[in-house]
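For reference, the chain that follows is the form predicted alone, supplied as structure tokens.
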Amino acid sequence: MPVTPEQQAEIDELRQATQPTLRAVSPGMEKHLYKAVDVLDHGFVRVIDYMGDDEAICQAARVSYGRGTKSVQNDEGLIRYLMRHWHSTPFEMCEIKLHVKLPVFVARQWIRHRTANVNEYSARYSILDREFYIPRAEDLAAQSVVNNQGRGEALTGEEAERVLRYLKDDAGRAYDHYEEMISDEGQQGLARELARMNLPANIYTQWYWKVDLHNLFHFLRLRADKHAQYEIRVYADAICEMVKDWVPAAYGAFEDYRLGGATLSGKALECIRKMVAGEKVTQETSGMSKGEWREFMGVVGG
């Protein structure tokens, strides 16, 4: 269970407690605030606080005092403008703190990007809980052939049967040690800093992880990637609907010009220019490597 009865029941208080505020305020924000979104089989993601908006990153670009003079279309015509532009200071001024629960191998992923502040659940002074990502079975894949970070075909038959098997009976019985090892009845009972290393990778942790817009857009433009991981995509994806109500002008430009555009080198500019004009292009006479090829035809479609 994702989010219990318990924690339920605190969210609920949260959201029902308001009060009178002279800061920006994202009305699309205000629905997610404290809202926990489930996420994978026991994780989930949930907005805890939130600063700026639109209008925030228009004002930063600007240096103006108090509400800027601009109409909305021309805010989201420099919110594009400095996306187009690669600019990121204006997106700094905004901040996001999220509460996040997820596997430890997951996070092991995520916390690469360190342009965030991350305060994680500690395992040395806490018990962890029985709890552990289980893939279903159509998320069971075999090592792709053509990329050595990707998954290829799903496991079928048997053989799916049994990797689930061992993935449930390896993390309980890995569990089940570390609860014996840390009791204290009738022992002394090991540390639970130590006890802690037996545990697997696909046991649950939880952090809270604050990062600006800019910072954030470039872990989404990654992580809700079809290229990236299953487990962590799934992640990117909620928080993408997230964004998508906080900053919604933001967000267009960023779905446009990141997730949904692409960045070419100058071989992959001047052959779509021979392209354009008529010449036959193929792989050797491009000047890019075979996987640069590949790469360029996906992009234009070839």
Ligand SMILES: Cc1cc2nc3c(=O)[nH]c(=O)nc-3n(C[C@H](O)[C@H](O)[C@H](O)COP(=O)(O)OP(=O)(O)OC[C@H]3O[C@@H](n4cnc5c(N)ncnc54)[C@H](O)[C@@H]3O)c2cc1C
Given for the second form:
Amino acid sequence: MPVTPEQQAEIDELRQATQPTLRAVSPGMEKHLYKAVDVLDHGFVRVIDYMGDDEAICQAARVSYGRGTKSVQNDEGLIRYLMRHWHSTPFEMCEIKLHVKLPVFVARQWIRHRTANVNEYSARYSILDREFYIPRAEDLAAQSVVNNQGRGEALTGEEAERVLRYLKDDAGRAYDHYEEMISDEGQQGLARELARMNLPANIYTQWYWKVDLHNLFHFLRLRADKHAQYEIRVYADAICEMVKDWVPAAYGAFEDYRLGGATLSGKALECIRKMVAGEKVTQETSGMSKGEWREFMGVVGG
Ligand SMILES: Cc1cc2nc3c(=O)[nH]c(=O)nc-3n(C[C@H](O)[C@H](O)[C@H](O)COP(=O)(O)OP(=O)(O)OC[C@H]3O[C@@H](n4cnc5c(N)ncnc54)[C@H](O)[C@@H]3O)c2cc1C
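Given the form predicted alone, state the structure of the form predicted in complex with the ligand.
Below: every chain and molecule of the assembly, starting with the one above.
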């Protein structure tokens, strides 16, 4: 269960206690504050706090005394300019703090993003819940034959059933032993910090994760990308929806220049110039490797 009824009651209570503030408020983000968005079978992501809005980015860029706003159109133009020219520090003036519940193997990928502040649930101090990520049938895929770092078609029939059974049984058995080892009934009971090593990587953990908008965009560009593993991509997608409401102009620029854009090499640009001039260009004449050419064609739609 992503959020228990007791936890939901706490969230509802927080959302009822409003207070006036002089700080910048993003109406789009206020509607998300504290609410958990379900991700995977037991996970969630929710906004605990945030600082700044689109105006704050412009305010920092102009180093202004007041609100820093000229007009919405002007601000949007400035934000697009900043994004286009990699003038990233104004985006660092906005911050977000998230509470995330996620499987440990997803957390291992996530924690590689070093430019955030993290505090994780302590499995030395607390007992982990019996909650494991078990993929849906359609997400139980075979190894990709074209990409060593990816998956292909969904498993079917007896194989799919067997895999699902192993995942459930192994997790259940490991957790039974974990519980048995930490129990102090009729025995000393193994320390939690040791007993946890028996648990599989699909068990859920939780953390608070705080990051500025510039580094969040970097995270989202890598993890909301179709090459990212599905299990982390669904978290990135959920965060994208929040950021879209929080800083619509900044997110719009990010979506256009980063998610929708592409980085082209000098060779690739030269090919485009030739194509525009009506010249025929092939992989052999492009100076690119086969893999590069395939990716280039994917970008230009050839
Ligand atoms: C599709 C995909 C596949 C991947 N596969 C693998 C894999 O097989 N094995 C593996 O180990 N990792 C893998 N990674 C992780 C990847 O190599 C990065 O560690 C991860 O994406 C975090 O990126 P980052 O370092 O840019 O982010 P952050 O840690 O958030 O850093 C942001 C930026 O800050 C700067 N920075 C931060 N810390 C330092 C530092 N100590 N020194 C210098 N500059 C710094 C860099 O410019 C960096 O780009 C994969 C990632 C993706 C998206």
